[in-house]
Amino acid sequence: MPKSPSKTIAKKASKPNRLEDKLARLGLRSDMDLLLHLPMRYEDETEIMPMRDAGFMAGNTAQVEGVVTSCDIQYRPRRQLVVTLSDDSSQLILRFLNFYGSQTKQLAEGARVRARGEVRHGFFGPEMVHPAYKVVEEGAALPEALTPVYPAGEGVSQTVLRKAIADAMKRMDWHDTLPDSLRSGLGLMRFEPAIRLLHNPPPDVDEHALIERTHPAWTRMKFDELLAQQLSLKRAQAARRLKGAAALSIRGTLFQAFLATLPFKLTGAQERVLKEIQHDISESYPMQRLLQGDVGSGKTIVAALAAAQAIDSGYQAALMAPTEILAEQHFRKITQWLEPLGVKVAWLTGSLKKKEKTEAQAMIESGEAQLVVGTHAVIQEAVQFPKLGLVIVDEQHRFGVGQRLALRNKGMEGKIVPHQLMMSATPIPRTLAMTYYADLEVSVIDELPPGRTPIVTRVIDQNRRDEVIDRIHVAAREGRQVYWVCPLIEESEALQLQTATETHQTLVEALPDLRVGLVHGRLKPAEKQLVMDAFSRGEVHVLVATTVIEVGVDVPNASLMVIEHAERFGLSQLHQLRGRIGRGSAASVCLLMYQGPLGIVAKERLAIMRETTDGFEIARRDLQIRGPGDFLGARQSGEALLRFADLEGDQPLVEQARDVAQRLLQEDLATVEAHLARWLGGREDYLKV
């Protein structure tokens, strides 16, 4: 009987800080985990260099072997251990600035030592400072492969990791999960040689290809990883289609009445994605569609029209947003559109008073509330939907997997689950959508409504702060409104950033003839809304805010934005913030104020913001800088991350894995099961909900 590929590491006698606990903290809980814990670099310990030659290697790494001829503790200029090592050709100094008493015994005169480190020119000739070393017998064998260096953690040395991985290899079932015909057709290495080479590469291997992950052994690992992800997501998609959902066809008059009352015409892109959504929710299996579009592209109206179709069919709809400001913006817009048509819209957030919350929950449970808008309060246990047909999640990547799953489960009546529409104003590059959203249908609003004015972006040193204040004074006197965005609320000695409260005070004093408002996350919701309403009505000229205004705030008259300490923000956040202006007819300007000196990444971000306002191009560049985990908020939300494949550099592999996954699911379920068992070990559900 074959051994399980995810066999748990054998337990030892229970004791504090046992090895398996330390390995588990590194995510190494099974033999397969250990095998896939691949080296981050390699050291060449296969050759000994004569010390005479090593003396000419200053600035480079060398390995030498010799006998200790002296071992002294010196005190000038500081306490240090100085060891002289000699071979038949010359001698070399080993210098330890920090050392243990036991090292003086290990490195006693007469000991044979093999040392590896960077060679430097010292006062007494060539030397190594804090080299790696070991005491050896004369004629001790050299390794036959490059020595792997693994990502490690506290209490887990390289020696321990190498032994644990070697032991796992002895227990491993090495059968190849890919049939030979498929593997050879794709030009891939066999699994076992690929793994063994990555852990123990021969001295003549192309080390550059190993480090750059272009070696055929790496290609096999990347393909297997991508294939496992594609198989899992496509299987999840197929399983979803077996579940039942309400067919939300238009049976009443609400949808057409809503469409007729709109004071604007939908763009071609909005009409296209609306038809895609309408088609999906009229089916009897649950939709799972991602609606993405740039800032201001009109996703909310499309979502509201989808909700109207659900209500027309006699079902409830729910919209959940990550922040109260964004949720309230949706609530105000949708209420304004739908309540005149007789739709009852409920508002539910954690900040509501107990009586208001109880009333809202009663409306939802009775079915009186046809549409519910709110924050994560919507998924609390006390909230019960009798007939939930459509779930809309805005800025979906800011919710955890569990939160999204909880909302979907609110609608379960036996096997009936609600349709799900996820929205994102962070455009997803094509390769990322193919990889992380392989189980979703994706709709893209790639057109902005007419009348949006281009935004000019300028990067400016904070030393010109007075000029910026003069500029916003002139703009406000001309009737335009201004956002001034700060990254923190209170003073932080660690970051030394200007704070919202301090900036507000400065601007109040500098602009006595203007009204300056302040909004931040620690204000009570009612206080926050008072300021926002005053800004929307034009009574507040300058709004100082933290990133609570990042999404959802829509004030067409606001045409100037100052982002303070712009170097501290990510690209996606800068783009979202900038999207708050340019919504009216006035020419709009975004000033990115920075504090020098700038690091390489900060310079790159600000340059990208200055060069383009195209959200898809910004998203593509952001993915290059940050990688997929941070881009999606995945490190916080429990999404699966690719460990080996690179979405930009490995796009052909992504497409290959997608096509192979589709074929295997249709023709070879045994291979599907074997591959998923090896790579996910029964943990498929962590990939997606």
Contents of the next structure:
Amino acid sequence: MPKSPSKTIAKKASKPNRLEDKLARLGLRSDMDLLLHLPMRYEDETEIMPMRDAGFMAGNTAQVEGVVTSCDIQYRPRRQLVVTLSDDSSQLILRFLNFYGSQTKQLAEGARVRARGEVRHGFFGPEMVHPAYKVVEEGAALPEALTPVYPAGEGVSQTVLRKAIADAMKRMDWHDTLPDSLRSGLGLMRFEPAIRLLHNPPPDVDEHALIERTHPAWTRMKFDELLAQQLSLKRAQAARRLKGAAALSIRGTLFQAFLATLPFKLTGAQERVLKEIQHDISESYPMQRLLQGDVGSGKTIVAALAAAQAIDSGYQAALMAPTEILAEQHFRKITQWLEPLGVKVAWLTGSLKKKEKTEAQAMIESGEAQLVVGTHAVIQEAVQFPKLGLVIVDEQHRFGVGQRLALRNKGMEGKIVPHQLMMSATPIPRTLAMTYYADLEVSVIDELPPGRTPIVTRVIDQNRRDEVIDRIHVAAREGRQVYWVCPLIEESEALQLQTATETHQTLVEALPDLRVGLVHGRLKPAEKQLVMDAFSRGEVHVLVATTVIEVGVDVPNASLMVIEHAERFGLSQLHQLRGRIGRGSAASVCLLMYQGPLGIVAKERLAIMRETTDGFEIARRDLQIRGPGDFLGARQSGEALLRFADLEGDQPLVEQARDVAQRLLQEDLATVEAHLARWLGGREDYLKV
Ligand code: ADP
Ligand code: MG
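What would the structure be for the form predicted together with adenosine-5'-diphosphate, rather than the form predicted alone?
The next block holds the full complex; its first chain is the one shown before.
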């Protein structure tokens, strides 16, 4: 068979052996990437310890130097290389259980060796097992700085990294991106000495401060990073203002008519956020606003009013929700409110039959549908909105970055960009909103509609399950409705389903005079709807549910909730679930059933749930337990935005960076450019999601 020359070439080209490729796999592409690859810890190789002193150091690391006085391969208890090293004070044994033949030559009698490792007491005195060592000349210089230990990767050793970083330092253009006056005014270290210190700290450095990242050199890194982030956010914001959007006129006829027919009076907080939104969407550049409000605070009506403003101006509005149940609830509520006023509402989800889908799409594309409600199908399907003026995304944090990007691009083809209103019941702490959520205005509903009675939460061991069942029996006979939430089983959806079915069966048997319904993620939408409807109408007394009811479900008469294996849920999830009750005037009770023994974190979570129903407080405590990255979930945060700063711990720096960013954008664009070029290179895109 003839050899194919092209094949050989292809093979060679794909060999991932080049240093650059290996470094790239660690995310190290530019010199700046290398400089910002900071050590995890340091080793002190700046001193040699006399062997006699090292002998008292058992359990600690020491560096010694001496001459080899013997080098033998021993066979008992197993094959090993045993080297005796002597200096003026004493001697020490180096023991190698795995070794190459070449090492016997390298460590031959008479060689001078510098070794570093943990000292332990051996049978023949102090020894080191598998120390790091090198053969040196007499009087060879010691390093003047601590030796960095970097996060390394496959095929990239510490030596390789140290050299690559040292080379990058030689090539680096070290100018400081911060003008001197600004820098010294903030009490920050200069850029170059800060970076150099972090890579090669002097032996007398406060090592604790380095590891804890409180050293001034770290402060400089964190500040620079936060400043870059704030600058790019503000620039994205400025860019958005240059785009066109439909200026939707305030207080048109539909809006007024809708307001007049509301079954309740808006709360002060609802009035306030509505004004903010109305004002924004009356501008001719696209709004991007996050509406935060605790569960039950009444975000839906605010969204519907905003939609009315769009329709008033002859534009279409779209409302998306992350789950079908939630979308359906919105659809029913909104048609109830707006159809009597003559608004055409279309319904669009992935599970629609082909024919229904085509009909909905036709209605949207002809412009007949003024409002579209649905799941992410609204953006995924090939739907063309001729005049999309406003997009509302409920529970926006549950949509992934990809879906948010698709949404962002929807309607981008044309000249106008739709206004965006995002809603979330997961309150995002201020620093997070300022940083993770690029270029976002935030409105907060910080008040619940009147007449709600606070929820009482109790934590109960699950061996008292029978008591709990008795209790719901009594409550249901009094006309109250009950949610029974089945445990979250992350490993297996099938198992979760099985548990829900079994729980349902148990409750049906235990409560023969009550109607017990079951709803879970595997039901067909129509079946789900049947159960939810019956529950809404009060015909089903107890609703056994998986976490599909987590978001948005609104049945005000339900006032008792049991959550099984509450210890398996996260705080925000528990809060979301609990938010399904306490919506009517009846006093509500939430029973968190757990299976002991509880771990420390689970115990703390349940205690927090018992202590407070305030979503913001819960989010704050959640952030403390989990840290910001995990708070949003990797899915949400995309590429980790902040490598050095910690939003909770470095809050003052965040504020400082924000103020400086503001000032620089007004006064010193050259500095802005220089700083962004150094810190972001070409990676600004992810900030815009
Ligand atoms: P969420 O903010 O969790 O989405 P909803 O919009 O579902 O909350 O509202 C929760 C419940 O409160 C709904 O039944 C809604 O009709 C009712 N509601 C909203 N605003 C008010 C108000 N100002 N006064 C009385 N009830 C209200
Ligand atoms: Mg809602």
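C-alpha atoms forming the largest set that superposes within 1.5 Å between two forms make up the rigid core. Numbering follows the first chain given and starts at 1. Please read all numbers here as calculations on a predicted model, not as lab measurements.
- Once you line up the core between the two forms, the Cα of Gly293 stays within less than 2 Å of where it was.
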